[in-house]
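Just one chain is shown here, as structure tokens, and it is the form predicted on its own.
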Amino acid sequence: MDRIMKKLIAGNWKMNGSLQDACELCIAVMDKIEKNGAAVSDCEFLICPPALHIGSLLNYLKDRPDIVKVGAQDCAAYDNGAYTGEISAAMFADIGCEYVIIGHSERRHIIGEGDEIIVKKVKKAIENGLRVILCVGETQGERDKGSAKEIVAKQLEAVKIDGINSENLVIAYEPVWAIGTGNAATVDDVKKMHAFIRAKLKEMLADSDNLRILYGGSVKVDNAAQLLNIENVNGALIGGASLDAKSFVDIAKAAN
């Protein structure tokens, strides 16, 4: 049974928006969690705004940090030092980010990222204070072939760090054949997943029941109630409906 826990929101906006556009949306989604107040009080709010963005972003929320955290959308797998165009997690860390997203099927399948280097960042993320996302998923021809619970298992790998918890770790299953794509897993398919997720995690670490798996894959507001409300599922990491507060906020009310 899941413990009683809040929901964890979580909006990754990709490489979209000018900074103005970035501002509003920010603005917008602060607006409407307040207004919408005990509808999504059992919820917690992150956005993960593109890198150059998030300082302004901060600036907005100063006065209003209970309303919704920021998170970035990857780090280096190094520490400060000669490797230009990164961010290390000890730079995000620094000016306020509380998450970092790690292992996006975007990162491992586009820019050619494989679990050593995720690994890695892992840990400097937990190393220098974030609380990782960390995302696991399947390509279609994984699933096709019977081998989607493998290979979510060899990318759970990445949790068998020093320090890690349930305080400082999120999963976020994302079937790689879902993303973008419109078509969300059935409740059967992440039912299943997640409780393979959940047992996976029983044998890695000693505080696994308080961790959250959130869903994630073409997660919208017509279907939220039905993928939120599934055993095992605490939350959702949402790409294209976080880009509209509308949707993101009421996507957070159907979870109740």
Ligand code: PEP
The other form holds:
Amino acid sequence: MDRIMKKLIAGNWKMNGSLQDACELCIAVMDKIEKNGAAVSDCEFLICPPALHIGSLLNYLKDRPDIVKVGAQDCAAYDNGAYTGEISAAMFADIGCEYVIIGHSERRHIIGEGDEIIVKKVKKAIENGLRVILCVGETQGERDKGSAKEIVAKQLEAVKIDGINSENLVIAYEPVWAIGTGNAATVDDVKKMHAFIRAKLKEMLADSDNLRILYGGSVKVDNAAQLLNIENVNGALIGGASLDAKSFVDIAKAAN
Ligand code: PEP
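Having gone through the form predicted on its own, I am curious about the other one (the form predicted in complex with the ligand); can you provide its structure?
Shown next: the complete complex, the earlier chain at its head.
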């Protein structure tokens, strides 16, 4: 099966765990993927550990590079230079990251990032050969007001820039109210929003049919089969459940 048609099962480890925890989790994930073989062969796996741990994990992965890819949870909006505390897209690409998450709701709503900085980060990521997982999604208040689609459309339109295509961009629809709450969106909500995103991408890109749209927000083993088999759902971005190797890989099994 073509890479692009595989479901992307992406784990966002956020700011969790010691170096030892990260190494143990990485090894456990690799082992579980290998043991499950054909049962997960329709999936591409990605882990996004804390930036500090990525270099060490890539050492474990270098002998088995096709099993699981590594991504960053964010990158700087700038090229290398005097930006204390930042890590550039070039640096992540240089050490072997393939993906970067940009615009996660925790960065939009806790750290206060808006579309202006997000689009700069997307540009830097693609200029440096990284694939971007752009997170979009409405808050509970926005959904209650009936403006969920409008919010998502605006977040998508912000990244209508030269050079984006289905190879270097993945969209993750993550309703903010579903993240870390145990309250996943319903099948109907996901179906409608993913169809809307697909239609919106068609207006923006020539090869939009091949672009993967992930669902994220309280994906667990027991709701994975339902959520990941909806039309236009091409994988999942998983927070909490990705911190347990068995859950993470069992979600992929349910998707297969
Ligand atoms: C996330 O943070 O991207 C996420 C989807 O978290 P969780 O799976 O824990 O809801």
